[in-house]
Each structure stands twice: as C-alpha cells, then as structure tokens.
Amino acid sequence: MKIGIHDLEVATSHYVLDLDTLAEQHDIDPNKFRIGLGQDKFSMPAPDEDIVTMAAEAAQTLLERHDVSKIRQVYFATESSVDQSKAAGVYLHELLGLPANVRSIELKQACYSGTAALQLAINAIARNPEEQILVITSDVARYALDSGGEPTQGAGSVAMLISADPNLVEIEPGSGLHTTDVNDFWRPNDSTTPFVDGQLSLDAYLAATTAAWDDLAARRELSVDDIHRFLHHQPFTKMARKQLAAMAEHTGCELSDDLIEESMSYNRALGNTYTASLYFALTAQLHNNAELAGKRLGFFSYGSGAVAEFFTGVVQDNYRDHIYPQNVAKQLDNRVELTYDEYRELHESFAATSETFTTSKTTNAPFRLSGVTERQRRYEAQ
C-alpha cells in the first residue's frame, strides 16, 4: 500500500523585505545575502499575524479540495508556538470547523519537527487507510536586529494531507536517523529571539547530513544514483549546497546543483520557515519541474539541538495534475513590501506577551489574530 502526501498548500505573512534594502541600510554588498546566503527576500508578519493564522489560511485552501470528514487527525509541527500548554492545532480546528472527532497536537523539535508529524502521519495511516491527516508546518523566524541571523529571518506555512494511494508523492518505507546533543541553536522560554553559534550549527548540519545518510544506506542498501533530486532544509539555500558538496565528498560521487537547484525559488523568497522549509523546497521542486514522474526524491531534514533524518519519495505519475503554483505566486505577489524603518518598528513593536492587547486590521488573509483579552489569543475569520 502507498502512504504519503496526497495535497498540499502554502501560505506566507502580509509583509516583505528586500534585502537589498538591509543591505543599503548596513553597507553591505548585496551579494553578500544574494550569494552568501542565498536569500532574495524575508516575510514577515503583520502584527494580527502569526503561526496559526497562516496555517488556517494554508489548511482552508487545501480542504476545499476534500472530503474533511476523513480527517482524524491534525499534526501542527512548529517551533515558534504561541502557548507552552495548548497546541497550535487546537486552534487550528476552531477557525477551519473541523469535527469534534479529531485528534489535534502539536510537535517541536527545533526545525525538524514536521518530518516527524508526517512519519506519525504515515504510521498511522498504515493502521487505519481509510483516515486521512492534516499535518501543518508553520513558524516564524525571528532574530535579535543587527544580529548575524537578521537577514536569515522568514515566516510561512505547509499544510499537507497525508493519505493512503497519493497523489503527489509515495513516502517509502524505512528512514536514516541521526541524534547528538549539540547547543548549536536554541531559544530559552523567556527569550522571543533564538541564540546561535552560526559555526557550531553548519557544522551540526552537514555532519548529521552524512550521519544520517550512513544509516539510510546501511538499512536500505540504497546509492546516491538511486537518488533523482535532492530536497534539503535550508535555513539559507547556499547552506543546501554546502551540504549537497558535503555529500559529495563523503560518498565519492559527483553531485550537480542541479539535483537541487529547483527546489530553492520559494525559500530564496521567503526566508527561513523553520519546520515548513523543507516542505517549501518540495513544493518548489513539484512546481518547477515536469519530470518528475517515477522519480526518486532524497529528504534531508534537520533541526538544532539535534535530531536528522533522511528518507526518501517517489513522486506519482500523475502529480502535475495536482499541482497549484499559481496560488504560491499569488501569496508572494500580494506582500506588501517594507521600508527599513518600516520594518525596525514592526520588529521592535512584536507583542510576546500574555497581557490583554487588541490588534488593528493589517492583514488580508482570510484569518487573522484580533489580541489578548484574560490572557487567551484570540481568533477569528475575516
């Protein structure tokens, strides 16, 4: 029986910054972040946004095209959540009326914690192939200004049904995985920006890379050449092709960046989504790529702290029937782009706080965040 994503929609913030504009602003080359790091742009919500109305936003788009009464469960991966108590998803069932009958948690695990919903999702579906489940990855990344992670800052949203017989991509059995206890990345409770050791993180990231792989090719006897592209977790899209060059090296083989080139439009454009990066690149690949029918797909997914893990998709024949960039084009076409001090104030004016606050009308997405009143955020449909 095939397991795997069946659809899938995304969503982004009302706000954009060119990088141009921080770079003029801090006299920097430009090509520093448009080749350094890779990165065109970042979203960044609007003070009535964040991981949970862009989830809604990303799910409702993607339940019009189904039968929810299917639905047993919601997975909401993120590592921004906006409770340390109740999940994100709960939420998510009141604003997209879902049935009582629906199991809803949430997941964390720095970035990597939407593969490990979609792998619960798939185990369970195995169980039970009747069901279908609602996996969300959404997340802001939020960095202290003047910071090295500044330009590296993003917000967005996949939502993914995982279902038995898919339409997009078969999720094959049988993953490499990798854990180390690294402090490379993480974000204290009473913190609402993340600290990092920039050095200390890439090299985490491209030795679970190898790490992980090693163990998928011990279990699955499986060649790089087996491999038709490569989708990766880019907290920066060059750190995929440093990490796709650390493959190289490790395996002996040759790898061109075309084998991940396709993947990187929408993550140049958006930022680092944390949990959702990864599933951006697939998103991306299925968008910009015809070929891809039959073929393989090798998952990289990591979050700091740290957990990996690889594994592998083959994409379905008919996958281009199921495919929909123009809603992606739409929600990176509608942000409305920020001056510097635009942006400084937004940034500096961010509420983390459980006091009662009301938000005024900025967004035009279909869900937005109205306040805080008794110390509950509060929701509602637009």
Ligand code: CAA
Second form
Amino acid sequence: MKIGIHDLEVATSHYVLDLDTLAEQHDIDPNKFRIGLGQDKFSMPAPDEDIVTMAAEAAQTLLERHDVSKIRQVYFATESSVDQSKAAGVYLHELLGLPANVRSIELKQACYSGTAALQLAINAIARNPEEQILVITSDVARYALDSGGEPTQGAGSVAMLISADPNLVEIEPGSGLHTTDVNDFWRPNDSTTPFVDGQLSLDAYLAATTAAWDDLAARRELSVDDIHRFLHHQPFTKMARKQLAAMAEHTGCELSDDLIEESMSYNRALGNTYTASLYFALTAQLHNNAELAGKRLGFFSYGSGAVAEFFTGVVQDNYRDHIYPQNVAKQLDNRVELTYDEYRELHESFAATSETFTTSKTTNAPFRLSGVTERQRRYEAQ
Ligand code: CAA
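Starting from the form predicted on its own, produce the coordinates for the form predicted in complex with the ligand.
The complete assembly is shown below, putting the previous chain first.
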C-alpha cells in the first residue's frame, strides 16, 4: 500500500522585509545576503498573526478540497509554540470546524518535528488506511535584532494531508536517523529569540545530515544516483548548497547544484520557516518541475539540538493535477513591504505575554489573533 502526502497548502504572514533594506541600513554588501546566504526577503507576522493564524489559513485552503470527516488526527509541528501546555492544533478545531472525534497534539524538536509528524502519520495510516491525518508545520523564526541570525528570519506554514494512495508523493519505508546532543541553537522557555552558535550550527547540520544518509544507506541499498532531486531544510538556501557539496565529498560522487536549484525559490523569498522549510522546498520542487512523475526525491530534515533524518519519496503520476502554484504566488505577492523603521518597531513590540492586550486589525488573512483576555489567546475569523 502506498502512503504519503496526498495534498498540501501554504500560508505566510502579512509583512515582508527586503534584505536589501537591511543591508543598506547595516552598511553590508547586499550580495552577502543574496549570494552569501542565498536569501532575498523574509516574511514577518503582523501583531495579529502567529503560528495558529498561518496554520489555519493553510489548512483551510487545503481542506476546502477534501472531506474533513476522514481526518482522525492533527499533528502540529512547531518551534515557536504559543503555549507551554495546549497544543496549537486544538485552536484549529474551532476556527476550521474540524470534527471533535479527532486526536490533536503538538510536536517539538526545533526545525525537525514536521518530519517526525509526517512519519508518525504514515505509521498510523498503515494501521488504519481509511483514515487521513492533517500534519501542520508552522513557525515564526524570530532572531534578535543586530544578531548574526537576523537576516535569516522568516514566517510560514505548510499544511499537509497524509493518506493512503496519495496524489502527490509516496513516502517510501525506511529512514536514516541521527540524534546527537549539541548546543548549536536552542531557545530556553524564558526567551523569545534563540541562542545560536553560528559556526557550530553549520557544522552540526552537515555532520548530522551526512550521518543520517549513512544510516539509511546502510539499511537499504541506496546510492546518490537513485535520487532524482534532493530537498533540504533550508535555514537559508545556501545551506542546501553546502550540504550537497558535503555529500559529494562524503560519497565521492559528483553532485550538481541542478539537483537542488528548483527547491529554493519559495524559501529565498520567505526566510527560515523552521519546521515548514523542508516542506516549502518540496512545494517549490513540485511547482517548478513538470517532469517528476515516478521520480525519487531525497529529503534531508534537520533540527538543531540535534536530530536529522534522511528519507525518500516517489512523485506520483498525476501530481501536476493536484498542485496550486497560484496560491503560493498570491501568498508571496500580497505581502506588505516594511520600511526599516517599521520593521525595527514591529520586532521590538513583540512580547510573549499572557497579560491582557488587544491587537490592531492589520492582517487581511482569514484568521487573526484578536488578543489575550483572562490569559487566554483569542482568535477570530474575518
Ligand atoms: N558577496 C557574496 N558573498 C558574501 C559576501 C559578499 N559581499 N560577503 C560575505 N559573503 C558570504 C561569505 O563568504 C559566507 O559564505 P560561505 O558560508 O559560503 O563561506 C556567507 O556569505 C555568510 O557570511 P558569514 O559566514 O560571514 O555570515 P555570518 O557570520 O553573518 O553568519 C550564519 C552566517 C552563521 C549562517 C548566521 O546567519 C546565523 O547564525 N544564522 C542562524 C543559524 C543558522 O541558520 N544555522 C544554519 C544551520 S542550523 C539549522 O539549520 C537550524 C535552523 O533552522 C536554525
């Protein structure tokens, strides 16, 4: 039985900052960002947006095409959770009218947990093939102002419907896994921005993803030639180039950047979306290449701290009939560009507080965070 990604949709935030603006204000050559990091812009949420509003928008667009009564579980993967206890996905039940007879949980492991959610969903469907699972990846990557990570901020969500007989990608059995305790990037409970050892994070990413490849290659006869395109977690798109170069050195195979080029267009314009980044890379890959039917994709997932997984999927024959690039274009084009001063003000005004506040109406998205009363987050449809 084939099990995998049946359909997917995306959402991002109201605002965008062009990295040329940041470069100019910080007296940095814009090519450091455009070429050195491989990033053009980053998305930034309005005060009335967060991981829940983006996820609800992505999931609503997705579920308009499906029968929600088949959904038995909602797995919400995020680094930027809004509550220490309540799963973010539970808010979606009210906002989207999801059935009550559904399991809803949140998963965490930095940028990796979307892949854990996907694999858990596949295992669950192997047991109950008639059921479907909604997997949500949604994150706001918010780094400290004037820090090394600042140009790699971003925001976005990818909602995926996981089922038997998928329309888009069958996820093949067998993964390569790697976990190692490393403090390359972490975010204590009392901090709204992460602590990062930049160079260590690059080294840890390369070491863990290569080890994950080795683990799968040892378990399943697999060579790099069996992979038609590689997809990566892209904290910034240059990271995928670095990883491919490391893989070429590690395996002794020549690996051209053509193997990853088509997967980068959305992440260049979004910035880091943590759990969603790998799945934005998949979305871009499916949208940017019409000749993928029957071809194998190799997925490199990485979450600092650190967990990595390498797995594969086969693109299904009629995938072109089930993709909606115009929706992504709309998401990217509708963003409102920030000036540098507006960006700084917005960044400084963010507070992870449960004190009562009301947000001003800013986003045009279908759902918004109206504020907090009685220490409870209040969302509304509009
Ligand atoms: N023209 C072209 N390229 C230029 C340039 C110019 N004028 N000026 C600099 N560059 C190049 C540099 O040569 C360098 O390229 P290489 O890496 O290929 O050598 C690149 O631009 C970046 O320059 P620096 O290394 O000087 O940049 P930096 O010190 O400002 O830091 C960073 C880069 C460490 C990635 C920083 O942005 C950061 O800390 N980011 C957050 C952490 C992160 O994303 N880590 C990735 C792995 S961890 C992970 O994946 C999990 C996650 O999502 C966070």
